[in-house]
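Shown here is one chain on its own, the form predicted alone, set out as structure tokens.
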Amino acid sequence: MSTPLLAPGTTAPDFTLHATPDQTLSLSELQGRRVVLVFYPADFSPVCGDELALYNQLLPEFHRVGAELVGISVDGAWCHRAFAEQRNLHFTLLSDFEPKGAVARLYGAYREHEGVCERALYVIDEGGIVRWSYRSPVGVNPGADGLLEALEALPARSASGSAA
């Protein structure tokens, strides 16, 4: 039985994870921006590679609506680096490596029996509130339609960057 994903209206739990072996990123550092969290099972797996390559191609769309894209899996920072280089990814991949899956557990996106992240998506607004979440079967690329629709449904941003 899967743990439920965080429901819309929930405050997104803050976290700090490694983006590189010596640099970290906290969700709180992205406060004031829209954030798309992409939990995925593993670097170098066929479905994950295709899913993240698709999101990489759509980066201009995410940026157009003011969203930062962040990938999270239990792979280590060095593995993420090699994966990002091989796939030419231009967004941050965070390592939920130690303690393994701790952040994924907070988000209801950890597969206990396999020891990997679920294939789960979150849209978090400028105030750190979950506005949309979705879990796809592990073997299925969820695509981007629902994600883009969720971002488009957020209130328009004013010139100052806050919601209008």
Second form
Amino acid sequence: MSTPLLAPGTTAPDFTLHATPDQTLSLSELQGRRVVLVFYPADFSPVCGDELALYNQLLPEFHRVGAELVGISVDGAWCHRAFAEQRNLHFTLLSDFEPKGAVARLYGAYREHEGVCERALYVIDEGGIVRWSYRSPVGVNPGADGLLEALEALPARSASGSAA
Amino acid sequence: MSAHLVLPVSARDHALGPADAPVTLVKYGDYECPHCARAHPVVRQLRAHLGDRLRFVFRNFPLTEIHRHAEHAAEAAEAVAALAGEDAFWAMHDRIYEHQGEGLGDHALAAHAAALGVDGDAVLREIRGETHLPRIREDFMSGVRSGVNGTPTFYVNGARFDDDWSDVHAFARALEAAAAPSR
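Given the form predicted alone above, I would also like to look at the protein as it appears in the form predicted in complex with the partner chain.
Below, the chain from earlier opens the complete complex, with every other chain and molecule after it.
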């Protein structure tokens, strides 16, 4: 039923999605930085809320290892805005809304029957290469331990400002 | 993913029950989290059921972005421990969960401490001085590294308990099984 995630070593497919109702973000704009893509099924569902709340709380840790965190679901940009405001989220949520799930499909992270994203994590390096991916059972919050270990396993970065 | 406790239980921890109990149950919790408050009586029932076969340990996992009083509540409980000892810590721990719905502002936290005979102003001074924040952060990061994925998260003899903790009978059976390894 589930399609495979992109394997480590694959070039992460570029995409452009709405980050707010009037702004878009392309993956290529983040080139030169490490990116954590968090595919999740839905805004406001309890498990996603916990998962994203945990990552939100850990933003300083992600920044410490030089990573930008980006969430992706099929919810619309207005829904994302309400969700981010309610949960005090400090990272970008992208809306894989039209055509629905197109980016999630590119990343092997779409649940065709349910019409929502899988609960999947990607670590993409500075050069836009997938370095780690993980799919969690949809009802299980994957936590952050594997993600942080994957980020820390990346080779040290060459000169860059923000890392400690 | 590793879902095992990476920071072993030691003298640094708040623990109830014998150190040589066959089962150690660790809870990572947030004092302002309603699920944690629901888990509080579950733990009490588990402790009553297993008696001396169970050691219970609490570690802090405050999700401060969604629970704005969680960190101060954790600091208040740690301050009470520092000022008045482990028995007072557990009394404060119980009190905070039992009164969670009434609000956990600094005034309420000081009043809870005072009700236990601990100087509320001293507790507030320790909160303002962030005296116990390093320990709380150590608790938190040990949880992150152990795969805590929400609050509460439980570990039974070091392994994350992924079943439904709210089913106290099933939880008790899991602890019973852990208490009686094949021998």
